[in-house]
Amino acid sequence: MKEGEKYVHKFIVTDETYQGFIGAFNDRNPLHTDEAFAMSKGFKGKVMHGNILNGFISYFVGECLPVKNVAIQLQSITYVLPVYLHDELEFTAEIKEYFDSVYAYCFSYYFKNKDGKKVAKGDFQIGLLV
C-alpha cells in the first residue's frame, strides 16, 4: 500500500444490517425505528444508525485492504445526509500518509449515495502490526 492508492467497495444497508444493530445495541430512538416520527420531522423515512457506517469501515479495514495485520487507531465520521434503509453505498477511501517511524497509515474517505451525493465523510488511521 503507498500514498494515493484508492479503494472502492459498496455497501447495501440491508434489513439484516440494520435489525443486527438494533439488536446488538438496543439503540431504539425512535428517528431510527418509527417511520411516521421521522416522516414528521422532515426525513423520507426511518433514517438508519450512522454507526452503521462505522461498521462498514471496519470491515472494509479487516477484510478489503491487501493486508491484514492491522488495526484501527483513531477514526472520525461526519454525516452529511440521512442514510436509509436499502440505501446503496459507494465508500472509496484514499491512503493520504504514510508514517513508517509507527507503521501507520493514514487513510480520508467519504460514502456516496446511488445520486451521487456524499452522505458521510471522514479520517481514519491504521497501524500495522508488527
Contents of the next structure:
2 protein chains.
Amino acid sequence: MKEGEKYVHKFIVTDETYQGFIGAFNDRNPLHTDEAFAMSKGFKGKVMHGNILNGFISYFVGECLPVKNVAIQLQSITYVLPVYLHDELEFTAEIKEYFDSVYAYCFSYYFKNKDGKKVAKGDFQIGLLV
Amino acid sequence: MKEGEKYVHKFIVTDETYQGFIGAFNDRNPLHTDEAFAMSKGFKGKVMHGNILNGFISYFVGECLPVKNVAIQLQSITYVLPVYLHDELEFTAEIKEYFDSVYAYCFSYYFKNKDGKKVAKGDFQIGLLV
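Beyond the form predicted alone, can we have the form predicted in complex with another copy of the chain?
Now the complete complex, all chains and molecules, led by this one.
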C-alpha cells in the first residue's frame, strides 16, 4: 500500500442493505421511508440514508484492502447528491499520504452514480494494528 | 432549535445492532468478529465497527430532533477509544451554529462510555428540507 494507489469498488444499495440498515438503527425518517414525502421535497423517490455509504466504507476498509490488521481512525463525508434504492455506486479511494511513524494511511474517496456524478466524497484515515 | 441547545441520547450496542450492521454491510474484518485476533492486538474483545456510531447519528438526526424535514449534509467522526459489544454510550450533541440563509445547523457531538470516557467525537451539518 503506497501513496498514489487507487482502489475501485462497486456497491449497490440493495433491499437487503436498506432494510438491514433500518433494522440495525431504526432511522425511519420520512425522507428515507415515505415515497410521497420525499417527492414532496423534490426528490425522485425515497432518499437512502447517507450513512449507508459510511457502511460501504466500513466494508471497503475491513474487507477490500490487502491487509486485515486495520482500524479506521477518523473519517468525513460530504453528501452531494441523493442516492436512491438500487443505485449502483462506483467507489474510488486513493491513498494520499502514509505516516510512517504511526502506521497511518490517509485516503480521499468519492462515490459516483451511474450517471457519472459524484454523490458523496470525503477522507478517512486508517491505522495498522501492529 | 437554537444555537447552544444540547441533546442527550443513550445508545446501546446490542446484538441486534451489531449483527444488523454485519448483515447490511458484510464487514467481517477479524478486529470486529474474531475475539482472539482482537485480543492479540491489545483489545478487551471484539471491537465494534466505528460506523455503528455513524448509524446512531443517523437515528439521532432522523428520529430525535423536534423536526422531521432534515437531511445530513456532511459529517465527521474521530474514533478515540474502542467500543465493545453491549456498551452503553451517552451521545451528546450541541448546536454550534445556525446558517439562516441556507437553513443549515452545525452540531458538535461526542459519545461517552460508562466510564465517562469519550469514545468518539465529531461534527455534522444538517439542512432543513423546505
